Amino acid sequence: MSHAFGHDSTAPTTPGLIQALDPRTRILAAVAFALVTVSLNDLWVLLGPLALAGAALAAARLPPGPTLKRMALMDGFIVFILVMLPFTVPGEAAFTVFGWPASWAGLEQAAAIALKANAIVLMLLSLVGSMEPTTLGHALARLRLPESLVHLLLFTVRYIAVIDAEYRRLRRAMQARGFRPRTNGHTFRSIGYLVGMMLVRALERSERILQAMKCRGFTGRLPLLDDLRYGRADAVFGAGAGVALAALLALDSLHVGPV
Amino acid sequence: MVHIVDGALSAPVLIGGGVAAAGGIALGLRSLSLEKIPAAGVLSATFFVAALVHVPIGPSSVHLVMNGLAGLVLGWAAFPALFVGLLLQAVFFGFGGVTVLGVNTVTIALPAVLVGLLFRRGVASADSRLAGLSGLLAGSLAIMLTALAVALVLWLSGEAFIPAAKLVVVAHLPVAVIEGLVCAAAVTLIHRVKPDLFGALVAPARPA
């Protein structure tokens, strides 16, 4: 995914307010941010968390179009299931569909899963997306996450623009000798070669990594390089934070209606 | 179509979903020594790569899956490494969530290992026809049970999601018809090509 993985189409052209903070403050913002919001009960207070990742989206200076359409293409993953709940939901009657009554309850619970999921989306696309994959990396590394899981990681997000390069390569060749993608089962033989001969390249190439690895002495750990350090900037963005979630739930709490 | 989003999905199936996979990607991991990472991270780049491959239905296309073939290849590091394909998919493109992080893990890795498991004997026999077919009932058969896996969880947080949950498992059928086909062509290709591919990771680290 070159695309996504060094040369970026969203990503921000000048470092907002979000970059100048560690990349541990924005994780762990990101994660509360989403447990807070899922535990809200209240359709008003939801509003809440949308505009705050409004506000982040704005302060990490990404392109607002490329990144509301993936929050989009997230929304059609659900909207089955969010197009069923009105119907399924047992409750008043808002209106009907040849003859299947949509319930209000199942439209109120249709609408907070929405609501939660894009406000959580759009929080983790500008706090934690707006950064480096090896950042990413790093910051989990100190966060206390296994050795072995980080550097998973950091080989995975490393390969993935030389496979996806291989990939593309791959799929020129076919489209050279007149392949052309149809529901048949050429189609998926043809596509199913393409991953076996990439998963046999990939093992291979891996060796030669191990081996040009073991040249230059290692030992089977990476030492991780970097100067993350927690500034007065994360201190303010963890205290506002901090009472922005505070203030939801004290909302929520106070407003629960009959959802 | 196998992400759930955050909001969904109710308190205890969350934290159920996010233990389960904390222990997966736990025993995943004591069976990558330090010697194999760089080989499960490329190979976990590879899957990341094959389920952004779209291949037509009709008038409309889906994305692969391949947790079948990454059960055959990974065995129980398949776990950490759809986890982290997943983590990186939910990061950067907003597929996903965080809260749903574990149970999507769960979902995905859990019939990976297990039909892993249950074909690795016969993607590796002699006979490529016999291997070709192991590839076709892993490759359907871990698209299946994520299916089922899916619904259970949506079962399990609500009765009002149980028709959603009875399309998840119909909507996943011809989806498993095309995975057990590409995954049985790349299992023939496989075996033809490098058939010790299957035991890299599995096997014991081979003198390099």
Second form
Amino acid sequence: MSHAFGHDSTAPTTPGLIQALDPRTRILAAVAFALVTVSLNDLWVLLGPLALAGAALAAARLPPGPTLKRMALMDGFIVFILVMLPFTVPGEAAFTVFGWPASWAGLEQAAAIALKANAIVLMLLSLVGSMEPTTLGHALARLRLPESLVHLLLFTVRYIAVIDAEYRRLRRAMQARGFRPRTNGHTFRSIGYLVGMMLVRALERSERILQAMKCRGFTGRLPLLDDLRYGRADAVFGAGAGVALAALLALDSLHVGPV
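Just the form predicted together with its partner chain so far, so send over the form predicted alone.
If you are looking for partners or other molecules, they are not here, because only the chain is given.
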């Protein structure tokens, strides 16, 4: 999304093996990986998806620092759930904190959720997050997803920077008039007016854009000018991913972790 938000710190400095694959292959692989990972239960087996995601990160040549920072932001949303699970899931107590027992079952569930979430997010960043939004939209359209969803994605990417610039302009105008946010009714009303004005401006701009597109022959469908083709590398990658995911499912069914 570098063209919409400026420089993307997580963009690969040089194209990797992942970038050579067809975008549709990468999307399908990411979906299959997520479905298999959430179906696993054994903690030792869950280390396998995390290792695969790490290998995909290396193959995509994403900078580890910014990528791991994004994962840390995701962990911030679930950390409270992970901390509370041991104290809310019944079972044999592992330890107590101020008289509240933490169960082994809760600790195992928290560890499983953490491993699954981090593995899936890391794989999504490696396979899907490393492609341009327009490429992602074209690939989703070629996979026969509803056109309205594809259009929504493409227009959001195109105009979110425009809406952000409008928001910043309105905020500067408020500050020039002496607005300082505080915890009072005036601040709440001002923020409400700001949100309402943003919605009105966005609606007006969307109507102007639609009229301009109709003048240029828009009939509700966007032509897809791309050259997406499956190749030998996609077949090899798909076969390898299928074998790895099948092995994880087999290991989980036997409750035997990788050695």
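Rigid core (definition): largest C-alpha set, two forms, superposition within 1.5 Å. All values reported here derive from a predicted model rather than from experimental measurement. Residue numbers count along the first chain shown, from 1.
Exceeds or equals 2 Å, Cα of Phe95 between the two forms, core fit:
Comparing the forms between the two forms, which are aligned on their rigid core, Phe95 does not shift its C-alpha by 2 Å or more.
Fitting the rigid core first, would the Cα of Arg208 be found 2 Å or more away between the two forms?
Arg208: C-alpha displaced by 2 Å or more between the two forms.
With both forms fit on the core, has Val162 moved 2 Å or more by CA between the two forms?
Moves: yes, 2 Å or greater.
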